[in-house]
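The chain below stands alone, shown as structure tokens; this is the form predicted on its own.
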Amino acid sequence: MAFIIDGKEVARKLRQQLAEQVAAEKLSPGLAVVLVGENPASQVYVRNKARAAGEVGITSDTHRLSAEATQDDVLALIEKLNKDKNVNGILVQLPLPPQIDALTIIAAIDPEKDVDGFHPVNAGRLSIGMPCLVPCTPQGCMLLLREALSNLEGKRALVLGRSNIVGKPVAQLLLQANCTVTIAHSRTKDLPAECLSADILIAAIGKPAFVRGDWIKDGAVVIDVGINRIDDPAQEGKTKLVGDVDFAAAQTRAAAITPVPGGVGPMTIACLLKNTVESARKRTSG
């Protein structure tokens, strides 16, 4: 059976980490983060990441504005938080309401205040190997692999999904670790045949339960980034989370695998987090 690799307790010591760092160095961060519209799940997920930033020393601002806010309303306080010079990060929760175009607005965020990593100058950089606000779900991927192997050098990886927020920058960073990496996606061909040959395969596409067991290569580490909420057909009228991947069957095979939930979730919050202290560092040292 596989290694579960524990998403939660690498999250929990990146953030003790993170907070002895901010003592240390007598730190302020400060975390802005942008919420339009009435969404629950951005507002659980901006209350979990407002609690987080607490524990780490992090000040943390949520700023709301109703789903009826112009895509003007949301630049000028993107234009506020830039020059507030008690703001390191600025987050903006996505999705956003129809009216306005997320690319505007990620495009208008200072990029040394980009913690999400999603800024083009942040995406550039990455992709020539540049320091740079590195996206934190991605990010959070990385760390849990170097839980399951301490050289990435060599190995074969397939990363299944080409999204701007994971599949492309992951791909990157396994390219920066010295591995061999293939993007697959729908229109791939033979996708068993393909994730077969991975030594790491990286699940990032919203489908759950749609990687088998069968696809694993034995001794594969598997990184499942998915977060599907399906009927729990052991609970009428109940819900669960599942993952990219069906989770029992590849456990068999795999040497290594992360759980949904308890996986990469808690990784993308406590890297957001890392990425806004580094923020902070900079303009310190700067």
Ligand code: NDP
The other form holds:
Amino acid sequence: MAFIIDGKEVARKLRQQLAEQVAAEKLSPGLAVVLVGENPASQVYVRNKARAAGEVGITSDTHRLSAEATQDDVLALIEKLNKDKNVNGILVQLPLPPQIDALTIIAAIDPEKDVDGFHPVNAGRLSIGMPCLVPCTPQGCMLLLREALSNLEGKRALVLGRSNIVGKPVAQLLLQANCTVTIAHSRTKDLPAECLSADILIAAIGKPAFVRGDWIKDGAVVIDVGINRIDDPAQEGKTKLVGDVDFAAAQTRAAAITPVPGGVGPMTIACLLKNTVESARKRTSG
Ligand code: NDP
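Please give the corresponding structure for the form predicted in complex with this ligand, as opposed to the form predicted on its own shown earlier.
Whole complex next, starting from this chain.
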């Protein structure tokens, strides 16, 4: 049976380290969260981020704009936050309403305050191995991977999914760790065979239990990024969260696996706090 990588616990330790660092170095990190519209899931995410920030000593402010806000309204707010010396991290909660182009908004954020690591400058820096703000979920995946594998060098890694926020940046990080990386996507041929050859499998596609147990190589380490809400077969009328991997089947073959919930999710928020603290340290030292 696989070792279950406890993302909640790893995230808790990381938050504790950050809180100690903030106190010891007398930092005063400030995080600005921009929320446009009333998306219920976004409201929950933003609340969770603000609460976690408070726990480690980060001051966070949520800036709410109505669902009818224009692109110029959002750009004006970003401009104001870019100039605000008390703000060293800016996060725009996605998705944005259809009248607003997410890439235009992200590109308007000062790259030094881009704690999501989505700005083209940070994406470019990551791809050529320069220091940068690394996207939070991929950073969290790597920290969890290292809980199970101390040496990643030469391992065959398969990244399932090629989004700009998860798949591509996690592939860059695996490459930096000297893995041999393959990125698979919806046009990949013979996905089971690709998965079966992977020592490390990172699943980020958004399809419940899509990766079957018999696609997992014996002894592989599986990081399941997917968050999918499905009807709970055990409780009528209730729903539950599952990942992109058939957890029960995969854990009989994998050496280690992350659960959903309680795996990558808590790490994403902890790494956001880490980026915010790093950004505050840079401001203090620079
Ligand atoms: P996107 O929808 O942006 O990307 C999905 C990727 O999966 C695409 O590259 C797509 O391929 C690929 N894909 C879709 N269907 C298949 C298929 N049948 N076979 C192979 N590849 C397929 O998703 P995100 O990267 O934003 O998110 C992925 C999942 O991770 C979601 O469940 C999301 O909720 C979760 N997530 C979790 C986070 C966390 O904190 N734990 C944070 C961010 C995301 P193609 O490019 O060809 O279309």
